[in-house]
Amino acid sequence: MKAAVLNGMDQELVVRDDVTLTDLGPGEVHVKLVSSGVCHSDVSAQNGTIPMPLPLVLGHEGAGVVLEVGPGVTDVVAGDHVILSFVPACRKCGPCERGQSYLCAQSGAVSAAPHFVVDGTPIPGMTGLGTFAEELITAESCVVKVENDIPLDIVSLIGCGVTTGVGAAINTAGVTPGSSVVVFGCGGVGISAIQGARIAGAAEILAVDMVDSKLEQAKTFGATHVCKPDDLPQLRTEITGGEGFDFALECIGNPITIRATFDAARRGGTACIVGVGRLTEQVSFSAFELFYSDKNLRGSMYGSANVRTFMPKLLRLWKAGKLDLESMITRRIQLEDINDAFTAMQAGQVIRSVIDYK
């Protein structure tokens, strides 16, 4: 089968047609991919921001059809349509039992399992998945069954960006009706955070980005105001009277914008960090300001979402016309075009590319 393999950091992906899979084991599911989103976290794995063992098959945002299941699998059967979750929800570990499946303790073991075979050597897929392939094997805990009548290109977006962004606004930050919100970064996750804030009933939503086209797109997804970083102080004054925003969400993963997000939140407000930054990068706060500002500084892992309940809710919102997923797909590609898609994403030309395997 075809798969896109990353052999070394900062290298282009190599699309091969001779990749095979290991045997299907207990508790595992064999999935035929129908669609995969191209997420900025894939680029972050390529450039080393997110450390990954190499070589590996990239891709972590996808949907498909179950081909077969291993012994002991009870959640799905052959023919079921599924979302692939890049964080397992084993329902047995401490975090899962606490209702925090997005912190599932099985993530490390699932991510390390090598299910692809390249030149006779087993290699892993990104986060235990590897959706830049025509088929994959993953743990039962990484699949969420969905209704068969929902288009799988729509379903694939739920696998990462939409769950992360909408979840950050609704679950992590807890945006409230009538509140003011600022979102830094208008890529796929940022656009989803804007939609989450809109769904939660925010009165004002300011989108901040460097790219004019992304700011225009942000308006169509629910932003009431848009600006570039230099104009943020003026908009902050206009919207909040200079007090600051009730909720500020950072969807980039840059120390400068993380600091700006904290500063943009009002005293007693919430700053939510959604973007993935490098392990080596630091953000500084004074001991006094953390005490005096009384702000909530939150990280957001996978939108703080319990995937087995939250992902179906997102699809219900889509069916009700309250969550726009179709407009997020700004480019459809074949697997062979994956490197061009990475380049377009880095240039800010797309919100989300989708690989069509049909």
Contents of the next structure:
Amino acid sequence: MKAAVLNGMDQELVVRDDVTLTDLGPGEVHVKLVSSGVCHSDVSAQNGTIPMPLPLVLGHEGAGVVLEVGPGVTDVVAGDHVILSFVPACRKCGPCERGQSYLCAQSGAVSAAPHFVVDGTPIPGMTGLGTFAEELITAESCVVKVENDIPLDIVSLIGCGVTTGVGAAINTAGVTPGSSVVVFGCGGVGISAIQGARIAGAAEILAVDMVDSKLEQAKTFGATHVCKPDDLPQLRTEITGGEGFDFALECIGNPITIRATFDAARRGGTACIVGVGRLTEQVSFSAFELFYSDKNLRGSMYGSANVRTFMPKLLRLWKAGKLDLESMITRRIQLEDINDAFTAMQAGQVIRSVIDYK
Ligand code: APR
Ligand code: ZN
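Would you mind giving the form predicted together with ligand APR, to go alongside the form predicted on its own above?
Below is the whole assembly, all chains and molecules, this chain first.
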């Protein structure tokens, strides 16, 4: 089958047609991919922002159909449609038991398990998935069953970007009705955060991006105001009277915009860091301001979402017309176009590219 392999840092992905899968083991599920979104974290794995063991089949935002299940699997059967969750939800570890499956302790082991075979060598898929492949094997804990009548391209976006962004606004930041919100970055994650803030009833939602077309698109998803980074002080005064925003969400992963997000929140407000920055980069705060600002500075992993309850909720919001997923797909590609899709994403030309597998 075809799969896109990252052999070394900063290299182009190599799309091969001779990749196979390991035998299906206990507790594992064999899935035929129907769709995969292309997320910035895939680019971050390629450029080393997020360190990953290489070689690796990239892709962590996908949906498909179960072909076969291994011994002991009870959640799904062949023919079921599933969202692939890039963090497992094992239901047994400490974090899962206390209702924080997005921190599941199985995550490391699931990510390291090699299920693809390339040139006779077993290699893993990104985050235990590897959705840039026609088929994959993953742990039962990484699949969430969905109704068979929902289009799987829509479903794939829920696998990362939408859960991450909507979840950050609703679960992590806890955006409240009538509040003011600023979102930095209008890619798949930021647009989802904007939609989450709208769903939560924010009165004002300011979208900040450096690309004009992104700002125009942000308006159609619920941003009430938009601006380039340089115009933020003016908009902050206009919208909040200079006090700062109730909620500020960073959906880029850049130390400068992370710092700007903290600064954009009002005293007593919430700054929520959704973007994944480079392991070696630092953000600094004065010892005094952390105390004096009384801000809630939060990291947000996978939208602080318990995938088995939150993903179905997102699909109900979509069915009710309250979450626009169709318009987020701005480019449809084949697996062979993956390197072009990376380039387009880095140029700020897409909200989401989605790979259609035949
Ligand atoms: N100032 C303003 N906007 C910026 C800046 C900046 N300095 N740098 C990038 N942007 C904008 C881009 O123009 C783009 O619209 O941020 C957006 C980022 O979107 P994508 O590249 O599509 O990334 P996305 O998939 O949304 O992921 C965003 O969340 O999950 C993490 O790893 C992911 O860190 C990444 C972040
Ligand atoms: Zn992602």
